[in-house]
Amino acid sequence: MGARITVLGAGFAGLELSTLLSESLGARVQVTLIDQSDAFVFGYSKLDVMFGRTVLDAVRLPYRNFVKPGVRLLRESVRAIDPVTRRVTTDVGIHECDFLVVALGADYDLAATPGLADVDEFYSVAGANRLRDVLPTFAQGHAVVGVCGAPYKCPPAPSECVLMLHDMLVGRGVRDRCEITLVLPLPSPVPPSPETSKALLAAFDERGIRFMPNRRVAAVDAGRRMAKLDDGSELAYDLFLGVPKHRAPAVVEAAGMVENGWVPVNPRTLETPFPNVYAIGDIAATGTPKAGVFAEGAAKAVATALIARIRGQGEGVLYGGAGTCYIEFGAGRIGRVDVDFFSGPKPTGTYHEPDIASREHKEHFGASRKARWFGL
């Protein structure tokens, strides 16, 4: 019998870890890949849909169309986890394993503001798909697209949005009738990246988008219309765009792994402190951000540890904590920034200024996955 390794959560992380576990393992290895939905969306496609780019069934990926050798995966819901005997309860059965992968990402805690249940956010698949039919609605007044905590995943994302939402207006030739404020609890765009932060401020202050650092959106007064922020001051909006809190998944916390939000780990093998236990991708305290290609290259780090592990030799590869971030800058053109977390004293950016032809690389991106996890 193979060794046993029960992945929790399909998404970047666990796509990509069982992936590798197959092509290196094959049957030597028994891989169970455990998540609650029936398809696989990239997060950056949740602003395509958003904004009218394109249809929410484009760009759902079938987990029925995800198969490899050695792996099984399976639509469950889990309800417990015991991280020292490794043993996982879900909805439909019981699983024990000799590795455990804890890959459940973070959940959107929309309770932790009050009245955000009130009024839109763009986060959620659900959320994104169900303003493609508001925003088209929206010809006057103050947009709001407000960040209720840090951290949160992909950090460029809120500056993005406020980007494409002054292209729809302008489209529409009703951007001089509207107001667009972000409000972010960061104390720039991209922190790591003072440069790519500088050009995001540049487009924010040409386009005439109002920008409020350092803030965060700590409750919704939807019948009044006002966010108020958390120094006590409001804004009034017609239209809100929020980012909910986030937070680890309750059944994770409930198995006694969170600590300060979120699971701690070394951020550069992923062990919990519980014994052949690991967590990896937006559930991890790395100290990197919330991020598919981060999350991939945590994957990719404990595959390299197991793979050694099981095979009796060598040792796994460090997490590198690098990768690369793809942000709409409007008009069609798409800027990168390189950021390294680990390599120096502290964390460091490269900007690559928007072009058309950036566009092409985060096509291939995402083109390149689904062929690999997909056959697409």
Ligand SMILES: Cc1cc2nc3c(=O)[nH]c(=O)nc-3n(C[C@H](O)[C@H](O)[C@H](O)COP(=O)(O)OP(=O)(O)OC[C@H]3O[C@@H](n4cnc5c(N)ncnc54)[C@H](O)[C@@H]3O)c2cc1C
The other form holds:
Amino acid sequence: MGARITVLGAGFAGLELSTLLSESLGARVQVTLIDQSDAFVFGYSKLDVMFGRTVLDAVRLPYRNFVKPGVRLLRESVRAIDPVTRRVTTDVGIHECDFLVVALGADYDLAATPGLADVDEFYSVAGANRLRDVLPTFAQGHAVVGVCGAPYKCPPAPSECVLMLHDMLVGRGVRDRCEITLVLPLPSPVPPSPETSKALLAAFDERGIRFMPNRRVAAVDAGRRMAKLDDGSELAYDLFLGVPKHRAPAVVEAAGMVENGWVPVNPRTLETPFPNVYAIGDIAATGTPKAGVFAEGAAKAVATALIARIRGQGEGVLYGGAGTCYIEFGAGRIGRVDVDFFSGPKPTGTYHEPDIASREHKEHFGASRKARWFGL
Ligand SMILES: Cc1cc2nc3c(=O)[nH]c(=O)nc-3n(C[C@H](O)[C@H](O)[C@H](O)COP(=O)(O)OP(=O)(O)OC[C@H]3O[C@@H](n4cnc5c(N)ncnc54)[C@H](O)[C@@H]3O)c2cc1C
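Complement to the form predicted on its own: the form predicted in complex with the ligand:
Below is the entire complex, every chain and molecule, led by the chain shown above.
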């Protein structure tokens, strides 16, 4: 019988980890991959759906197409985790294993921001899909894209959102009747890369988009159409597009695995304090951004470590904390930033101006994962 590995969460991290284990070990391993959803959706597809560039059905990647030797993908909801015995209870049954990998991502804590549940957010699939019908009805007034807490997934995404909103309003001939403001709890749009931040700030300036750094939305009053910021000031809006505060899923917190909001890990090996239990992706406190490309990097490190342990030879590679983020500048222009968190004394980001190569890179990024994970 092969080693039993249970992977909780079939997102960026869980899909990549299970794929690598299957590729290297095949039937020598029994991977049980558990997710409560029936399909995977790339984070950036949410922006495409909300701005009407595509429809949800076109970007949902059903898990039934994830078929790998040695891997069972179960549609179950994780209800309890015992990291000491590596015993997982779901709505369907109990799973025991030799190695447990927690990859349940970040949840949205709507309750942390009073009033947020009464307005629109674009970070969930359902929220982005709802906005598809809302945005075409917005033709005048003040649009506020407001982030309710850091860390949040994909740091450039709120900046992309305001630039894409600008484009949509220009296309409909109503931009001069609208104002756009971005409220961000960071000092700049992409802090590890001053060059990228400079390019985004210039893009905001050119388009008359107001940027409010170092502020977070603390409450929303949908009745008065007023967003309250953490400095006590208020911002009147006609359209509010929120990014909820993020948190670790409650089931992981209840398992006693969370400290200061996230699961503490050795940032290079992704080991938790519990023997043979790893945490990867958005849920893990690695110090790197919450983004798919980083979740994948962490998955690679854990895959190589598990493969080495199961084969009884070699060593795993360490998580490098580096990755490329693509940034939609609007008008179909895509820039990119290569971020590196661990090589030097502080994080760095190398900016690449929007060009054809970046568009091709982004298309390849999505297409290659679709092919690798889902055979599509
Ligand atoms: C608008 C937006 C744009 C983005 N753009 C990019 C981008 O361009 N590039 C990039 O790299 N990243 C981007 N991201 C970020 C990226 O989507 C996430 O960082 C990435 O998905 C994290 O991977 P993960 O595996 O840690 O978690 P996830 O992909 O979130 O996967 C977690 C999985 O766990 C499952 N789950 C949770 N709780 C339970 C439970 N109790 N029981 C069973 N299953 C459960 C969920 O269903 C989910 O499938 C973007 C995100 C957003 C919101």
